[in-house]
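Read the single chain below, which is given as C-alpha coordinates and is the form predicted alone.
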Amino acid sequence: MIITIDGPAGAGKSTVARALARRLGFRFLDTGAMYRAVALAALRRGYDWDQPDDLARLAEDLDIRIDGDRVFIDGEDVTEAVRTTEVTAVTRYAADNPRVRARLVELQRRLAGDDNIVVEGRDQGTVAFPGAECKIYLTAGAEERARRRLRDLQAQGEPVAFEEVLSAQELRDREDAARPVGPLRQAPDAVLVGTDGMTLDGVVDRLVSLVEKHKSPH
(Lines of atoms letter the chains of each structure in order from A and count residues from 1; the text may use other names and numbers.)
(Lines give C-alpha, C1' and ligand atoms only; values in the text may rest on other atoms or scores of the structure.)
Protein backbone atom coordinates (compact mmCIF):
# COMPACT_ATOMS: atom_id res chain seq x y z
CA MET A 1 0.00 0.00 0.00
CA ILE A 2 1.26 3.48 -0.90
CA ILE A 3 0.27 6.46 1.26
CA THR A 4 1.15 9.90 -0.12
CA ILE A 5 1.40 13.01 2.04
CA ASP A 6 1.67 16.30 0.16
CA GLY A 7 1.38 19.86 1.43
CA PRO A 8 3.09 23.23 1.77
CA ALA A 9 6.42 23.92 3.44
CA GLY A 10 6.29 23.74 7.22
CA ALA A 11 3.11 21.69 7.36
CA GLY A 12 4.98 18.98 9.26
CA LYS A 13 4.90 16.45 6.42
CA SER A 14 8.24 14.80 7.21
CA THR A 15 7.62 14.51 10.95
CA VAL A 16 4.07 13.24 10.48
CA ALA A 17 5.00 10.86 7.67
CA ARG A 18 7.83 9.34 9.73
CA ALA A 19 5.54 8.91 12.75
CA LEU A 20 2.75 7.43 10.61
CA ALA A 21 5.15 4.97 8.98
CA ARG A 22 6.42 3.86 12.41
CA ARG A 23 2.86 3.45 13.70
CA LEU A 24 1.83 1.35 10.68
CA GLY A 25 5.09 -0.57 10.34
CA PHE A 26 5.54 0.90 6.83
CA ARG A 27 8.70 2.23 5.19
CA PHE A 28 9.13 6.00 4.90
CA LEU A 29 10.48 7.93 1.91
CA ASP A 30 11.37 11.63 2.25
CA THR A 31 11.32 12.78 -1.38
CA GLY A 32 12.08 16.40 -0.54
CA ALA A 33 15.45 15.27 0.82
CA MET A 34 16.28 13.93 -2.64
CA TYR A 35 15.92 17.37 -4.25
CA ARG A 36 17.91 18.85 -1.39
CA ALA A 37 20.64 16.27 -2.05
CA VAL A 38 20.96 17.39 -5.67
CA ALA A 39 21.08 21.04 -4.56
CA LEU A 40 23.74 20.27 -1.94
CA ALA A 41 25.90 18.42 -4.45
CA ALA A 42 25.62 21.31 -6.94
CA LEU A 43 26.40 23.85 -4.22
CA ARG A 44 29.52 21.98 -3.18
CA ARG A 45 30.71 21.76 -6.78
CA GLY A 46 30.11 25.45 -7.46
CA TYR A 47 27.55 24.85 -10.20
CA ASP A 48 26.08 27.76 -12.14
CA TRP A 49 22.33 27.83 -11.36
CA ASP A 50 21.70 29.35 -14.78
CA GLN A 51 22.90 26.13 -16.45
CA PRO A 52 19.96 23.71 -15.93
CA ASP A 53 21.42 21.04 -18.22
CA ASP A 54 24.49 20.76 -16.01
CA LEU A 55 22.27 20.33 -12.95
CA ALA A 56 20.23 17.67 -14.74
CA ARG A 57 23.35 15.72 -15.68
CA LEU A 58 24.54 15.92 -12.08
CA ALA A 59 21.22 14.49 -10.83
CA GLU A 60 21.47 11.65 -13.35
CA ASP A 61 25.01 10.80 -12.21
CA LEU A 62 24.54 11.04 -8.43
CA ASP A 63 23.97 7.95 -6.33
CA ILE A 64 21.20 9.18 -4.01
CA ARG A 65 20.14 6.71 -1.35
CA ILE A 66 17.55 7.00 1.39
CA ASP A 67 17.97 4.56 4.27
CA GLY A 68 15.26 5.14 6.86
CA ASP A 69 15.81 8.68 8.12
CA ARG A 70 19.31 8.96 6.63
CA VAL A 71 20.19 10.56 3.29
CA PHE A 72 23.31 9.57 1.35
CA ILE A 73 25.06 11.05 -1.69
CA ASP A 74 27.62 8.71 -3.26
CA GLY A 75 27.90 6.89 0.06
CA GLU A 76 28.30 10.01 2.24
CA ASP A 77 25.72 10.67 4.97
CA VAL A 78 24.37 14.17 4.27
CA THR A 79 21.25 13.99 6.46
CA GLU A 80 22.10 17.14 8.42
CA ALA A 81 23.81 18.97 5.56
CA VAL A 82 20.72 18.93 3.30
CA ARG A 83 18.62 20.70 5.96
CA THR A 84 20.61 23.94 6.23
CA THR A 85 19.08 27.26 5.17
CA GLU A 86 21.83 27.56 2.54
CA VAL A 87 20.60 24.40 0.82
CA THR A 88 16.94 25.33 1.31
CA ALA A 89 17.56 28.59 -0.54
CA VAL A 90 18.76 26.83 -3.71
CA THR A 91 16.71 23.61 -3.69
CA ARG A 92 14.18 25.27 -6.01
CA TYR A 93 16.71 25.04 -8.86
CA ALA A 94 16.58 21.26 -8.58
CA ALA A 95 12.82 21.18 -7.95
CA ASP A 96 12.07 23.36 -11.00
CA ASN A 97 14.25 21.38 -13.40
CA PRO A 98 12.10 19.01 -15.52
CA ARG A 99 14.94 16.53 -16.11
CA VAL A 100 15.87 16.48 -12.42
CA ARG A 101 12.23 15.86 -11.47
CA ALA A 102 11.87 13.11 -14.07
CA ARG A 103 15.02 11.42 -12.76
CA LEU A 104 13.97 11.66 -9.10
CA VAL A 105 10.36 10.57 -9.69
CA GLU A 106 11.72 7.50 -11.48
CA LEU A 107 14.02 6.86 -8.52
CA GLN A 108 11.14 7.37 -6.04
CA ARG A 109 9.01 4.78 -7.83
CA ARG A 110 11.91 2.34 -7.87
CA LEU A 111 12.62 2.87 -4.17
CA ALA A 112 8.95 2.36 -3.30
CA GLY A 113 8.65 -0.87 -5.27
CA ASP A 114 5.75 -3.00 -4.08
CA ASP A 115 6.29 -2.23 -0.39
CA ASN A 116 3.96 -0.71 2.15
CA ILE A 117 5.33 2.82 2.20
CA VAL A 118 4.56 6.38 3.28
CA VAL A 119 5.95 9.00 0.88
CA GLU A 120 5.87 12.75 1.39
CA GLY A 121 6.64 15.73 -0.80
CA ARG A 122 4.89 18.17 -3.08
CA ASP A 123 3.68 16.08 -6.01
CA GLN A 124 3.49 12.56 -4.63
CA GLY A 125 -0.26 12.11 -5.03
CA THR A 126 -0.46 14.03 -8.31
CA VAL A 127 2.67 13.01 -10.26
CA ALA A 128 4.87 10.39 -8.61
CA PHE A 129 2.14 8.03 -7.35
CA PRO A 130 -1.20 9.03 -8.93
CA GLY A 131 -2.53 5.53 -8.25
CA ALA A 132 -1.73 5.56 -4.51
CA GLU A 133 -4.38 3.90 -2.36
CA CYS A 134 -4.46 6.69 0.23
CA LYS A 135 -3.65 10.36 -0.46
CA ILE A 136 -3.41 13.04 2.21
CA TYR A 137 -2.92 16.79 1.80
CA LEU A 138 -1.47 18.10 5.05
CA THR A 139 -1.57 21.79 5.81
CA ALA A 140 -1.61 24.42 8.57
CA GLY A 141 -1.84 28.20 8.89
CA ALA A 142 1.12 30.28 7.68
CA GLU A 143 2.23 31.42 11.14
CA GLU A 144 1.91 27.94 12.61
CA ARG A 145 4.07 26.53 9.81
CA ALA A 146 6.66 29.28 10.25
CA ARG A 147 6.87 28.61 14.01
CA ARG A 148 7.52 24.93 13.33
CA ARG A 149 10.24 25.73 10.81
CA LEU A 150 11.81 28.18 13.27
CA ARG A 151 11.96 25.49 15.96
CA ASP A 152 13.64 23.10 13.51
CA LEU A 153 16.26 25.68 12.53
CA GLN A 154 16.95 26.67 16.13
CA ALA A 155 17.38 23.00 17.03
CA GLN A 156 20.04 22.82 14.30
CA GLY A 157 21.80 25.82 15.86
CA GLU A 158 20.88 28.29 13.12
CA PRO A 159 20.13 31.78 14.49
CA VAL A 160 17.17 33.14 12.53
CA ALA A 161 14.26 35.48 13.27
CA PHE A 162 10.59 34.46 13.04
CA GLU A 163 9.84 37.25 10.55
CA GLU A 164 12.64 36.03 8.30
CA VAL A 165 11.29 32.47 8.36
CA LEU A 166 7.72 33.65 7.68
CA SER A 167 8.80 35.84 4.77
CA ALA A 168 10.87 33.04 3.20
CA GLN A 169 7.96 30.63 3.63
CA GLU A 170 5.47 32.99 1.96
CA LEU A 171 7.82 33.32 -1.00
CA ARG A 172 8.22 29.56 -1.20
CA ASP A 173 4.44 29.06 -1.07
CA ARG A 174 4.04 31.35 -4.08
CA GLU A 175 6.88 29.66 -5.95
CA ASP A 176 5.63 26.14 -5.15
CA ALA A 177 2.14 26.90 -6.46
CA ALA A 178 3.49 28.50 -9.64
CA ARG A 179 6.13 25.92 -10.54
CA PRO A 180 6.08 24.83 -14.20
CA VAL A 181 6.74 21.19 -13.22
CA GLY A 182 5.31 19.36 -10.21
CA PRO A 183 3.47 22.37 -8.76
CA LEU A 184 2.05 22.09 -5.26
CA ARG A 185 -1.63 21.25 -5.51
CA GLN A 186 -4.07 18.96 -3.78
CA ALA A 187 -4.91 15.81 -5.74
CA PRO A 188 -8.67 15.57 -6.41
CA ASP A 189 -8.87 12.34 -4.41
CA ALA A 190 -6.66 13.51 -1.51
CA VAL A 191 -8.11 14.11 1.94
CA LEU A 192 -7.37 17.59 3.32
CA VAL A 193 -6.07 17.51 6.91
CA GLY A 194 -5.40 20.77 8.78
CA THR A 195 -3.05 20.38 11.73
CA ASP A 196 -3.38 23.76 13.52
CA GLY A 197 -3.50 23.24 17.27
CA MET A 198 -3.10 19.45 16.98
CA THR A 199 -0.41 17.39 18.67
CA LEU A 200 1.72 15.04 16.60
CA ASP A 201 -0.04 12.04 18.15
CA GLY A 202 -3.40 13.60 17.37
CA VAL A 203 -2.48 14.09 13.72
CA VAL A 204 -1.13 10.56 13.41
CA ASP A 205 -4.29 9.14 15.03
CA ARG A 206 -6.36 11.01 12.44
CA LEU A 207 -4.24 9.70 9.56
CA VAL A 208 -4.32 6.12 10.84
CA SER A 209 -8.12 6.27 10.77
CA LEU A 210 -8.01 7.58 7.19
CA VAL A 211 -5.64 4.79 6.15
CA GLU A 212 -7.94 2.17 7.66
CA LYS A 213 -10.81 3.51 5.54
CA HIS A 214 -8.72 3.27 2.37
CA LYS A 215 -7.42 -0.24 2.95
CA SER A 216 -8.60 -2.87 0.51
CA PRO A 217 -11.35 -5.12 1.87
CA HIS A 218 -9.43 -8.28 1.01
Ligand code: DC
Second form
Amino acid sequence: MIITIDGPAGAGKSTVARALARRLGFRFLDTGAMYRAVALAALRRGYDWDQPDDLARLAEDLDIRIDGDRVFIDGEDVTEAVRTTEVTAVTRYAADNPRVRARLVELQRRLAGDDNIVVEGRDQGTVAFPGAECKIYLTAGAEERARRRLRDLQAQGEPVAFEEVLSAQELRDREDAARPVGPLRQAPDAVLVGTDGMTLDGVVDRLVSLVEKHKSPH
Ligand code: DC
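For comparison with the form predicted alone, produce the structure of the form predicted together with the named molecule.
Okay, now the whole complex, with that chain kicking things off.
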Protein backbone atom coordinates (compact mmCIF):
# COMPACT_ATOMS: atom_id res chain seq x y z
CA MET A 1 0.00 0.00 0.00
CA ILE A 2 1.26 3.49 -0.90
CA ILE A 3 0.24 6.49 1.22
CA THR A 4 1.11 9.90 -0.23
CA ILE A 5 1.38 13.04 1.88
CA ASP A 6 1.71 16.31 -0.01
CA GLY A 7 1.42 19.88 1.20
CA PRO A 8 3.17 23.21 1.59
CA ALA A 9 6.40 23.94 3.46
CA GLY A 10 5.98 23.90 7.23
CA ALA A 11 2.80 21.80 7.27
CA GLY A 12 4.71 19.18 9.30
CA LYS A 13 4.76 16.59 6.52
CA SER A 14 8.02 14.85 7.40
CA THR A 15 7.32 14.64 11.13
CA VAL A 16 3.79 13.38 10.49
CA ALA A 17 4.81 11.00 7.69
CA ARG A 18 7.61 9.51 9.78
CA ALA A 19 5.31 9.05 12.81
CA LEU A 20 2.55 7.55 10.64
CA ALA A 21 5.00 5.12 9.02
CA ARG A 22 6.26 4.03 12.44
CA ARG A 23 2.70 3.54 13.72
CA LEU A 24 1.75 1.41 10.69
CA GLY A 25 5.06 -0.44 10.33
CA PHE A 26 5.53 1.07 6.84
CA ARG A 27 8.69 2.43 5.23
CA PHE A 28 9.02 6.19 4.84
CA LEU A 29 10.40 8.33 2.01
CA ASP A 30 11.16 12.06 2.32
CA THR A 31 11.35 13.15 -1.34
CA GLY A 32 12.34 16.74 -0.46
CA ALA A 33 15.67 15.31 0.75
CA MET A 34 16.31 14.02 -2.79
CA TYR A 35 15.89 17.49 -4.35
CA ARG A 36 18.05 18.91 -1.57
CA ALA A 37 20.74 16.26 -2.28
CA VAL A 38 20.96 17.26 -5.97
CA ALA A 39 21.23 20.94 -4.95
CA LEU A 40 23.96 20.16 -2.40
CA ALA A 41 25.99 18.20 -4.97
CA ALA A 42 25.73 21.11 -7.44
CA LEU A 43 26.66 23.63 -4.75
CA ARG A 44 29.76 21.63 -3.86
CA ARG A 45 30.79 21.38 -7.50
CA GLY A 46 30.35 25.14 -7.92
CA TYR A 47 27.73 24.77 -10.65
CA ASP A 48 26.33 27.75 -12.50
CA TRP A 49 22.59 27.81 -11.70
CA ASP A 50 21.89 29.29 -15.15
CA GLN A 51 22.90 25.98 -16.79
CA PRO A 52 19.88 23.69 -16.27
CA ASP A 53 21.32 21.00 -18.58
CA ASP A 54 24.41 20.64 -16.38
CA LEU A 55 22.18 20.24 -13.32
CA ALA A 56 20.05 17.66 -15.15
CA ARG A 57 23.14 15.65 -16.15
CA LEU A 58 24.41 15.80 -12.58
CA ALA A 59 21.08 14.45 -11.27
CA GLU A 60 21.13 11.69 -13.90
CA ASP A 61 24.68 10.60 -12.96
CA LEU A 62 24.57 11.16 -9.20
CA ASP A 63 24.47 8.10 -6.97
CA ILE A 64 21.58 8.97 -4.59
CA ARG A 65 20.80 6.35 -1.99
CA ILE A 66 18.14 6.39 0.69
CA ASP A 67 18.47 4.13 3.69
CA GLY A 68 15.61 4.58 6.15
CA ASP A 69 15.84 8.21 7.27
CA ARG A 70 19.32 8.76 5.86
CA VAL A 71 20.24 10.16 2.46
CA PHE A 72 23.58 9.46 0.76
CA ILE A 73 25.25 10.96 -2.30
CA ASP A 74 28.18 9.05 -3.78
CA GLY A 75 28.30 6.99 -0.59
CA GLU A 76 28.49 9.97 1.80
CA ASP A 77 25.80 10.48 4.43
CA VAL A 78 24.46 14.00 3.78
CA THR A 79 21.26 13.81 5.89
CA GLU A 80 22.20 16.84 8.00
CA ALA A 81 24.14 18.66 5.26
CA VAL A 82 21.04 18.89 3.01
CA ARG A 83 19.03 20.75 5.66
CA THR A 84 21.11 23.93 5.96
CA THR A 85 19.54 27.27 4.97
CA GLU A 86 22.23 27.55 2.25
CA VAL A 87 20.97 24.35 0.58
CA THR A 88 17.31 25.28 1.16
CA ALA A 89 17.89 28.54 -0.74
CA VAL A 90 19.11 26.80 -3.93
CA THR A 91 16.97 23.64 -3.90
CA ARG A 92 14.42 25.34 -6.15
CA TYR A 93 16.87 25.04 -9.06
CA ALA A 94 16.65 21.27 -8.73
CA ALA A 95 12.89 21.30 -8.08
CA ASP A 96 12.15 23.55 -11.08
CA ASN A 97 14.20 21.43 -13.51
CA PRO A 98 11.95 19.02 -15.48
CA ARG A 99 14.78 16.54 -16.18
CA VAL A 100 15.80 16.47 -12.53
CA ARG A 101 12.16 15.85 -11.60
CA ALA A 102 11.83 13.03 -14.14
CA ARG A 103 14.94 11.33 -12.76
CA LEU A 104 13.85 11.69 -9.13
CA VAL A 105 10.28 10.55 -9.76
CA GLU A 106 11.68 7.43 -11.47
CA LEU A 107 13.92 6.84 -8.45
CA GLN A 108 10.98 7.36 -6.05
CA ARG A 109 8.92 4.74 -7.90
CA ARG A 110 11.85 2.32 -7.88
CA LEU A 111 12.41 2.86 -4.15
CA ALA A 112 8.73 2.35 -3.33
CA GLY A 113 8.44 -0.85 -5.37
CA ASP A 114 5.27 -2.60 -4.28
CA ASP A 115 6.05 -2.28 -0.59
CA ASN A 116 4.04 -0.61 2.18
CA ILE A 117 5.37 2.94 2.25
CA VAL A 118 4.51 6.51 3.26
CA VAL A 119 5.95 9.00 0.71
CA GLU A 120 5.93 12.74 1.33
CA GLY A 121 6.61 15.76 -0.88
CA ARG A 122 4.74 18.08 -3.22
CA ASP A 123 3.79 15.89 -6.21
CA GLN A 124 3.51 12.43 -4.73
CA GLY A 125 -0.25 12.01 -5.13
CA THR A 126 -0.42 13.91 -8.44
CA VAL A 127 2.67 12.85 -10.43
CA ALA A 128 4.80 10.19 -8.75
CA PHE A 129 2.01 7.88 -7.50
CA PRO A 130 -1.30 8.91 -9.10
CA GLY A 131 -2.68 5.43 -8.35
CA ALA A 132 -1.77 5.47 -4.63
CA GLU A 133 -4.39 3.84 -2.40
CA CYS A 134 -4.47 6.65 0.16
CA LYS A 135 -3.66 10.30 -0.50
CA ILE A 136 -3.41 13.06 2.09
CA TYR A 137 -3.04 16.79 1.51
CA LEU A 138 -1.61 18.15 4.74
CA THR A 139 -1.74 21.85 5.41
CA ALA A 140 -2.04 24.58 8.04
CA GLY A 141 -2.45 28.36 8.01
CA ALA A 142 0.57 30.40 6.90
CA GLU A 143 1.15 31.95 10.33
CA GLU A 144 0.91 28.63 12.14
CA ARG A 145 3.38 27.05 9.69
CA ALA A 146 5.80 29.96 10.13
CA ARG A 147 5.52 29.73 13.93
CA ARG A 148 6.44 26.02 13.79
CA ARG A 149 9.37 26.72 11.48
CA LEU A 150 10.54 29.51 13.79
CA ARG A 151 10.46 27.11 16.76
CA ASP A 152 12.55 24.55 14.79
CA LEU A 153 15.12 27.16 13.75
CA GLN A 154 15.36 28.55 17.28
CA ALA A 155 15.86 25.01 18.61
CA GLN A 156 18.77 24.65 16.14
CA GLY A 157 20.21 27.90 17.51
CA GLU A 158 19.51 29.99 14.38
CA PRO A 159 18.56 33.55 15.39
CA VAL A 160 15.74 34.59 13.03
CA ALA A 161 12.72 36.87 13.25
CA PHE A 162 9.15 35.68 12.71
CA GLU A 163 8.59 38.16 9.84
CA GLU A 164 11.67 36.82 8.07
CA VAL A 165 10.46 33.22 8.35
CA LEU A 166 6.98 34.19 7.16
CA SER A 167 8.20 36.05 4.07
CA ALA A 168 10.65 33.24 3.10
CA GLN A 169 7.74 30.81 3.44
CA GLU A 170 5.45 32.97 1.27
CA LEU A 171 8.14 32.91 -1.42
CA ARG A 172 8.41 29.09 -1.23
CA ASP A 173 4.61 28.77 -1.37
CA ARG A 174 4.56 30.85 -4.57
CA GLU A 175 7.44 28.85 -6.09
CA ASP A 176 5.81 25.53 -5.19
CA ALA A 177 2.49 26.56 -6.75
CA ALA A 178 4.00 28.11 -9.90
CA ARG A 179 6.40 25.28 -10.82
CA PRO A 180 5.65 24.27 -14.44
CA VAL A 181 6.34 20.57 -13.78
CA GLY A 182 5.15 18.88 -10.58
CA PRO A 183 3.63 21.97 -8.90
CA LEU A 184 2.06 21.67 -5.47
CA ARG A 185 -1.59 20.71 -6.03
CA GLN A 186 -4.11 18.76 -4.05
CA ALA A 187 -4.90 15.61 -6.05
CA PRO A 188 -8.67 15.36 -6.72
CA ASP A 189 -8.83 12.15 -4.67
CA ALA A 190 -6.66 13.42 -1.79
CA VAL A 191 -8.17 14.07 1.65
CA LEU A 192 -7.47 17.56 2.98
CA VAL A 193 -6.20 17.53 6.55
CA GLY A 194 -5.71 20.91 8.25
CA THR A 195 -3.45 20.70 11.28
CA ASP A 196 -3.97 24.12 12.92
CA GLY A 197 -4.22 23.68 16.67
CA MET A 198 -3.73 19.89 16.49
CA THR A 199 -1.00 17.94 18.28
CA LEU A 200 1.27 15.53 16.36
CA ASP A 201 -0.48 12.56 17.99
CA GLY A 202 -3.87 14.03 17.06
CA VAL A 203 -2.86 14.36 13.41
CA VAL A 204 -1.39 10.86 13.28
CA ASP A 205 -4.56 9.39 14.89
CA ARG A 206 -6.66 11.12 12.23
CA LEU A 207 -4.43 9.76 9.42
CA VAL A 208 -4.44 6.23 10.84
CA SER A 209 -8.25 6.29 10.78
CA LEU A 210 -8.22 7.56 7.17
CA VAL A 211 -5.82 4.77 6.17
CA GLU A 212 -8.07 2.19 7.87
CA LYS A 213 -11.02 3.54 5.88
CA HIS A 214 -9.08 3.22 2.62
CA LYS A 215 -8.09 -0.34 3.49
CA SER A 216 -11.69 -1.40 4.09
CA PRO A 217 -13.97 1.08 2.27
CA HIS A 218 -17.15 -0.86 3.11
O1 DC B 1 9.99 19.39 1.87
P2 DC B 1 11.32 20.06 1.71
O3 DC B 1 11.36 21.47 2.27
O4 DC B 1 12.47 19.24 2.21
O5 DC B 1 11.53 20.20 0.13
C6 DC B 1 12.68 20.81 -0.41
C7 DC B 1 12.34 21.48 -1.74
O8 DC B 1 12.07 20.51 -2.74
C9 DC B 1 11.13 22.41 -1.72
O10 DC B 1 11.51 23.63 -2.33
C11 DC B 1 10.08 21.76 -2.57
C12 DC B 1 10.84 20.75 -3.37
N13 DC B 1 10.14 19.47 -3.52
C14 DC B 1 9.51 19.22 -4.71
O15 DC B 1 9.53 20.08 -5.59
N16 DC B 1 8.90 18.02 -4.91
C17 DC B 1 8.90 17.08 -3.94
N18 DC B 1 8.29 15.92 -4.15
C19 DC B 1 9.52 17.35 -2.70
C20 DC B 1 10.14 18.56 -2.52
